[in-house]
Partner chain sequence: MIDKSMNPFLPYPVKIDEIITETGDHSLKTFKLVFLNKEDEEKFTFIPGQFCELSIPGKGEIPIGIASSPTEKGYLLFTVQKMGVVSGYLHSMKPGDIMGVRGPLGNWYPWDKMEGKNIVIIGGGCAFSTLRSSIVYIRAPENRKKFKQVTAVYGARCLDLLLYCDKLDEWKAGDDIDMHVTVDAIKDEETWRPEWHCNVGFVPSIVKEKVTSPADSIVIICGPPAMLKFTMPVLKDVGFTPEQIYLSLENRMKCGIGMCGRCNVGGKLVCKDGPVFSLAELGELPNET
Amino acid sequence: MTTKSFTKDALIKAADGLRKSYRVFVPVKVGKFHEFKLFEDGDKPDFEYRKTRKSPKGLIFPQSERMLEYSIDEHKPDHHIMKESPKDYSPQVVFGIRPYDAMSFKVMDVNFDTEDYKDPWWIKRYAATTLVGICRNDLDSKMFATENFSGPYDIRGLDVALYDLGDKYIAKSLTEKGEKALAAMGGNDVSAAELAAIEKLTPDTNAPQAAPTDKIKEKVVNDLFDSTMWEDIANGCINCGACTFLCPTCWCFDIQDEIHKREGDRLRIWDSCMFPLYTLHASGHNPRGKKVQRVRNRFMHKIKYYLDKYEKGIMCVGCGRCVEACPVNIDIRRVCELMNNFTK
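For the sequence just given: structure alone, the form predicted alone:
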């Protein structure tokens, strides 16, 4: 494990230096919000940001990507043969990611890399990605702790942790990928006083508390499923899908074929379980045709099904984006409480 010290100005230079060996994505303010974008000449990374509007999950799980391509032109020797579309698996660094967003990749990984099914594009991109995260006491009122996010110094999903000491950052490598990236970043040696300072860092006592989920594991699935509480929770929902598209752990997608003249692409595109078309069968039957059924499925999946299946906590890192974005004020923390306290 290596530790290095960087002044605030030197950190931007360190990120810039990584561009020699990696594609580097940094937080940049665009309009009113921050987002991760490819670091290019003239960009001004803002490492003082609190939260990006949209999570950086698209850097490993793109919002839209070409899976396969084909031709139906019978004059071509490879007509009607599906071929994998070119992909870029070159090394990349997400520089300045927050711990909860880094942890979200671990939460999603259990779906895309299993013993029975392996998504090659997810696996290769995740393996090629180094996560350099900023640890700082600046949680907002919409955020909360879960088993997959214990607070601003939760480093489980990171390759390099950058501890904010006010006038400088102390960088600590946590994995082999992190060791390699930190070696390329440069930096100064760390003093004993600086090491002692990061050991004393603790979450702010005013940080939001954990959403209650300790009793959900013991609840019977069918009892929760049949509860009348879902009518109340879903009452105001307008099925806009904002919660799912901003969520760092939602993985629903659709697969579509698009053809122009005699050339075609098979695309994978983010979708949402909140949309009526998501579960519409070719027969016309829809097992979740009602709004309440879709709302129930979203929360049961995140808070109960995932917990029961993987035993890795709930499918949530407490970033609070869904709470902020919901136009009708549906709050996942309240849903956790209702499910946790549910009695038949």
Contents of the next structure:
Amino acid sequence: MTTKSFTKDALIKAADGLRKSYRVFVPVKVGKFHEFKLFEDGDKPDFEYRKTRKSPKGLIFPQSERMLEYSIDEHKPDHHIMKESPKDYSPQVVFGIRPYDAMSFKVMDVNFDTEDYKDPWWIKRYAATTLVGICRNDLDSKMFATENFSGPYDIRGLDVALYDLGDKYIAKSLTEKGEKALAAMGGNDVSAAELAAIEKLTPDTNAPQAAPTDKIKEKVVNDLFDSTMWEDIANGCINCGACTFLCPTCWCFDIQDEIHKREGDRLRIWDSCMFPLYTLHASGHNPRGKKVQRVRNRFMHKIKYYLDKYEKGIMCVGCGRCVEACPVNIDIRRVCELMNNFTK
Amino acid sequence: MIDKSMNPFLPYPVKIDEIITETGDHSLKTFKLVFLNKEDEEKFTFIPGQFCELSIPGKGEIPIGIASSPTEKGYLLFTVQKMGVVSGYLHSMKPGDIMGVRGPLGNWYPWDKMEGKNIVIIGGGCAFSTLRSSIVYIRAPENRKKFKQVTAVYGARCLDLLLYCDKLDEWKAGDDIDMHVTVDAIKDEETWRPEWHCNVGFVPSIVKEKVTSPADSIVIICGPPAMLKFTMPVLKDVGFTPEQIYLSLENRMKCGIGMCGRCNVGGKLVCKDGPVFSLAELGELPNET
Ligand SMILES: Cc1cc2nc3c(=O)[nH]c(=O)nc-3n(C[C@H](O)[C@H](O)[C@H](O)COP(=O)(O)OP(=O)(O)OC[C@H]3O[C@@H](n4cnc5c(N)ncnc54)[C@H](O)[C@@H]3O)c2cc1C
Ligand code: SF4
Ligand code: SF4
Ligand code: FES
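Mind giving me the form predicted together with the partner chain, seeing as the form predicted alone was just shown?
Next comes the full complex, and the chain you just saw is listed first.
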């Protein structure tokens, strides 16, 4: 473990310096919102941001990604034979990620890196990614704590933690990848006083409160499923999918083929369980044709099935994006509470 | 399962060797596929009940049960009903065309539990493919002695819609399984093979007649919802418990390997934890099929 100190200006220079050996993604303000973008000449990273509107999950699990390619031109010797699309797995740094977003990759990893099947793209890109994250007491009121994110100083998902001490950041490497990145970042030696200061950092009164989920494990799946609360919860939902789209821990995807002239790609594209097409059979039958069935599935997956299957808490890092974005104020914290207090 | 060292999204290239139109209305065709690479064929080992994603470049993929048996070497059979985009396109393809196969995927019928027992196989309509695989597998000389009495009931709406007619003849003629074929009705214009011995009646009533004891038996059953709905009470009356009855689910699928999320019933993913479930297991899952 190494520690280094950076003034706020020096941190921007350090991120810039990393571009020599990494593709570096930084938060920048575009219009009203922040988003991660590849750090290019002239960009102004803003490390004082609170939350990006869209989560950075796309940096490891792109919204649309070419998986395979092929030709349907019968004059070509290997026509109709699928091959992996070539990809760039050169090392990348997500510089300035927030700890909850960093944790979301751990939450999703269990889906893509399994005992039986390995998603090569996810695994290679996650391995090539170093997460340098900012720990600061500035979490907002829509956020909450879960087993997978306890508060602003929860560094479990990070490779390097950057502790904000007001006028400077103290960087601490947490993994081998982090060690390497920090070595390339430079920085000043850390004084004993600075070390003591980061030890003393504790979540302030704005820190997110936990959504109650402690009793959900003991509930019977079918009891929760059959409960009448879902009608009430789903009532206003317009199936816009904003919640799942912005969520850093939603991983559902679709697979589609596209042909340009005689050359084809097989793509994977984010999908949403809130859309009826997601489960529609060719026969016309749809096991989740009604919105209440879809809303129920979203929450049951996140709060019950995931918890039971992996025993790693709920499938949520409490970022609050779905709470903010939902046009009809469907609030996952309330759903946690209803499920936690549910009795048959 | 797909070889663990492989990219599970990458299909094996195969060639369509033969296309058999199974039904008079041309809605079901069986595709005989051969691997382009010998090594792929060797890697591809499966167990009856599993399925594959048939992969058509430019069109997409569809999950289809493997209709051939592991004892039939050198090719794979899939029987596909013409439904939408991908299955419709597949029906327009020709022998010699190149496509892909991804798999084998999913679990299989409970062969370890079936050993040493009586086997009852019930199929209806076009959902007979993995049951074909199972019957061929059971009848193979090296396997038949592992099972006691084998009874199969298979039905279609009319003679014209029966699948695998050559095999049905062979199975009926043999004395190693007790094969009952039935059609809902024989249409006036159906003069096809008048010598054909076939029951007339719905699958549930034939099951009632032919399957009289649950003792030491396992049932594997696949068919359209109506057939399942009316056959289950018959099995229950005979005395079968939910632990003895296995069926195969068909949910919409994409990845087939438990990652894309859509095929779940409660916390189970049909593509990976299924498609085969016992009735007892299904009873514990939320009612959302
Ligand atoms: C485990 C399993 C085994 C199956 N075995 C057979 C079989 O042996 N023979 C057979 O004819 N059919 C079988 N089916 C059903 C078959 O997969 C669908 O009829 C087929 O996917 C329809 O695709 P389409 O492109 O023609 O329809 P479209 O409606 O155009 O569908 C577009 C896409 O949706 C998906 N999709 C649509 N309906 C279904 C469905 N019911 N199940 C799964 N995915 C769907 C597919 O990914 C398809 O590519 C099986 C399904 C499953 C899950
Ligand atoms: S708060 Fe909402 S958007 Fe954020 S991780 Fe949880 S479910 Fe996803
Ligand atoms: S954001 Fe709200 S309205 Fe939109 S799909 Fe999600 S729960 Fe429904
Ligand atoms: S088909 Fe993708 S999870 Fe089952």
